[in-house]
Each structure stands twice: as structure tokens, then as C-alpha cells.
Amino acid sequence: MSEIRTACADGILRIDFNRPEKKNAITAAMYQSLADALESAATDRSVRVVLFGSTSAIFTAGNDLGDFRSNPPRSGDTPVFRFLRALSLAEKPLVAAVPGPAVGIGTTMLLHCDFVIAAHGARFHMPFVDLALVPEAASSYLLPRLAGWQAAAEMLMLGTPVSAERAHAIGFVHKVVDPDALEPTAMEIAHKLAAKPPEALRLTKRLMKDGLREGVAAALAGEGKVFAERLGTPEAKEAFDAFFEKRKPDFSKFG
């Protein structure tokens, strides 16, 4: 069973997280599949829209920390960084249907989507600091500009989970719908986009992102460097040890 399920029909490429037994936690192999799918979509004329979703009631729990600890991203050509680059450079419209919890990169990846549809009950959580890490996916650059400094600090510094309704209020989510309306709503938007003149749509998105492109690229590089450095710190070791030992971390000895 593929843990990243892809299917293309009517110009819409579906990319679904499909690892429900692990809450769709993402491994290096899954990042490889995500990167391959996006890179292929960029040059495939039959793909007009990319729609991210899930085969279960959870979007994704973020990184699989066991796999992540065994295969930490150390260079720019690792699967996770390939995926983030492809996501940030995507010229075709990106839509996301979020049925439930979206943790870590499950939230930050949505900052690169053009339309995020969330079900009532979905929650967005970025616990990077709690793991003694730093934000990724250019979220430290994009989120303050989208949601304002205070809301971004709430989500990135405090690591406070926010509801779908709160995410909509701060401009992070396009629509909040009942769970049974999630797929129809996301597909309706994807079909509308797929029916538009494709070049005009790509150029419009490119123009909308022109003022952000350099900042996003710089943030991706800067975050990636600091993130990789943080993985080797005593703080991160304590945070990860505590997670696997199911205890509260003790950061009192760090100054």
C-alpha cells in the first residue's frame, strides 16, 4: 500500500496522505514521493491543479520522529527539502482539503497552498520550539505576513494549536465546512481552477508571488540551516528523548 497515494483525473492531481495507522506521519520515503509528484506535475501538461488531502480523518501528524531521528535532513538535496522547494516554486494552483489535525509541516506546507479548505474540528499545530527546533517551510517569513505578528507568535513561539475557525479568522484558511462537505467543496474549487485558461492562471499566481519569492527562498535556506544545526543540540536531544520516553522534557539546565 502506497503511503502517498496519487491519482490524476480531469486535470486534477490528487496527492493523499495514506498512512492512517501512524496518523499519516511523514517519513523520508514519503517526502521522496511528495517531491517526485510535485516535480512531475510541474512539467505535465495534463495536470492543471494539485489537490492535497488524506484518506483518513487526520491530515498529517507531521514528521515521523523515529524515522526523522534516524534520517535527519543534513543537506539541501534530502527529500524533505526537495519537497519544500517544489512546493514553494509550484506555479500551478495548489488546493488542500484538511479533515483533521495538521501538525508541524502538515500546517506549514499549507502556507504555500492557494486555497485551504478545513473541516470543523481540524486543528493546526506547529510545536517546533517544544521539540527544541525552529520553524520550516518559510513559515517564519510567511505566517507573520499572513496572520500578523501576534498570531504568528502564538502559533510559532508558544506552539498553541488553533482551530479551523481561528485559522479562518486570521486568514490562514479559505473556508471551514462540515466534514461531509470537505471533499465536495475542495473538488468544486479544483474543478473551477482546472477549467480556467492554464497559462493565464499560472501567470496570475506568479505575479501574486513575485514580491514574496526572494524572501521565501531566503527563509527556506536560513531555516533549513538552523534546523539542521538544532538537531545536534543538547536541547533537541532532551526534547526527543522525552518524547520517546513519554515524559515531560526538562529544559531547566539550558540557559
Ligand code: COA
Second form
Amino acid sequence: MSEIRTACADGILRIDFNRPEKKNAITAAMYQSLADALESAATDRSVRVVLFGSTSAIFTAGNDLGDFRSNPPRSGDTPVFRFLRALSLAEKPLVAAVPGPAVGIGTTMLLHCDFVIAAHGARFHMPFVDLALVPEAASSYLLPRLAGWQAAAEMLMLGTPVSAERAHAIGFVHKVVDPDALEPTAMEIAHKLAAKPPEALRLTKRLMKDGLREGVAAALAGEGKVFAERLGTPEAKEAFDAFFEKRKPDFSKFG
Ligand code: COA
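Shown: the form predicted on its own; wanted: the form predicted in complex with this ligand:
Okay, now the whole complex, with that chain kicking things off.
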């Protein structure tokens, strides 16, 4: 069964993470499917809105760490970078329904969504530094602007997870609802958007993003380069080994 499920109805393209046994950790093959879906949505007139969700109680545990270790992204045309580019350049509205934990790119991808609906109990966590990595998806650029420096430093430097309620207060979640209300609330917003005049909506989003476009593109390129370098470092090896050996990493030997 497909680990990225897509289905289009009533102008709404649903893209659901569907790898529950690995907490929806995203492999290169899954990034490929995500990128393909977004790229074709951009030119498919029958798609008015894209809605990201999950078939289980977790949104996603982020990058598949094993896949990253054995198959690190090295160039700009690798699936993860294709996905991030398509996400950041999307002109159609993006909605996300977040039922539970959203880790790493599971949170940073939401900074590119126009409406993020989270269930009470959802949690947003960007443990890049703890993995000896750096932020991606232009989060180092977008998050300080959205959340302010202190909250961004708390999330990106300390790697502190934040609750759905805090994420709402910070401004990267539109609404926090009971788990039962997650799907209906996200679908209601998606249906409203799908009924709007599509060109006016696209132009509005384009204008809203005008002041951010260059900064986002530069951050994606800069982060991508450092991120790829970091994956090959001894610090990252220790962090990844510790995850798979289910132990605490020991960074004391690094200067
Ligand atoms: N990459 C690869 N495998 C992952 C994964 C990831 N990012 N996240 C979870 N998994 C795997 C686990 O290794 C485990 O596999 P196993 O059953 O073969 O041992 C399985 O998914 C279940 O994970 P587990 O940790 O037991 O689930 P949990 O409910 O206790 O915790 C999380 C869920 C998401 C909090 C936890 O899995 C986690 O912190 N994952 C890592 C997140 C991360 O660091 N992402 C990268 C950000 S850049």
C-alpha cells in the first residue's frame, strides 16, 4: 500500500502520510511522491486546494533517519529538495490537518501552509541541533520572523517541543480542535477555498509572499548546503547511532 496516499475530489487534492509502523518517517521514495503530487497539482486545473494529512494519529516523525544515513541527499535535484521547492513555490492554497506529533520537516513544512489545523495533543518539534543537523525548509528564515527570536531559538536551538496551543499562540497554527473535529474543520476550510475564484486566490497568495520569496529561496539553498554537509559529520553519526541504539547521544568528545 502506498506510503503517500493521494486522492482528488471536489477540487481538493488530499496528500496523506501512510507509514504508521514507522511513525510516517519520510523516505526518499516518499519525498518523490510528495514532490510529484505537488508539481502536478500546480498545473492541474482540477486541483484548487492541497490538503496534507495522515492516515494515523501521528503527522510525521520527519526524515527517515536510516534512509538519510544510507542515502544522504547530495544535490539540489534530490527528492527532498524537489519537495521543498514545490512546497515553497506552491501558488495554490495549502491546508494541513495535524493529528499528533509533527517532527522535523513535519513541522517545518507547515511554515509553508496557509492553514494549519491541529488536534489538541498535537506537538511540534524541530530537534535538528540534537541530531547535530541544522534547520531546513527555510525555517531558519521564516520562524524568527513569525515567532520572534526568543521562541524561534527555543524551538530551533534548544529543540523544545511546543504544544498545539502554544503553536497557535505563536501563529503557525490557525485553529486547535478536538481530535474528532480535525478532519471536518480542515475539510470545511478546504471546501471554502476550493469554491473561491482560483485566480484571485492565487494572486492573493502570490502578493502575500512577495516580500518573502527571495529570502526563502536563499535560505533553502543555504540551509540545504550546510544540512548535506552536516549529515557526513562525526557529530551526526553519533546522534544517528544513538537514535537507532535507543540510547542518549554523547557529544562530550566533540570540540
Ligand atoms: N526515522 C526512521 N525511523 C523512525 C523515525 C525516523 N525519523 N521515527 C520513528 N521511527 C521508527 C522507530 O525506529 C521505530 O521503529 P522500530 O519499531 O523498527 O524500532 C518505529 O518508528 C516506532 O517509533 P518509536 O520511537 O518506537 O515510536 P514512539 O511513539 O515511541 O515515538 C516519535 C514517536 C516520533 C516521538 C519518535 O519515534 C521520534 O522521536 N522519532 C525521531 C524523530 C526525529 O528525530 N526525526 C528527524 C527530524 S530531522
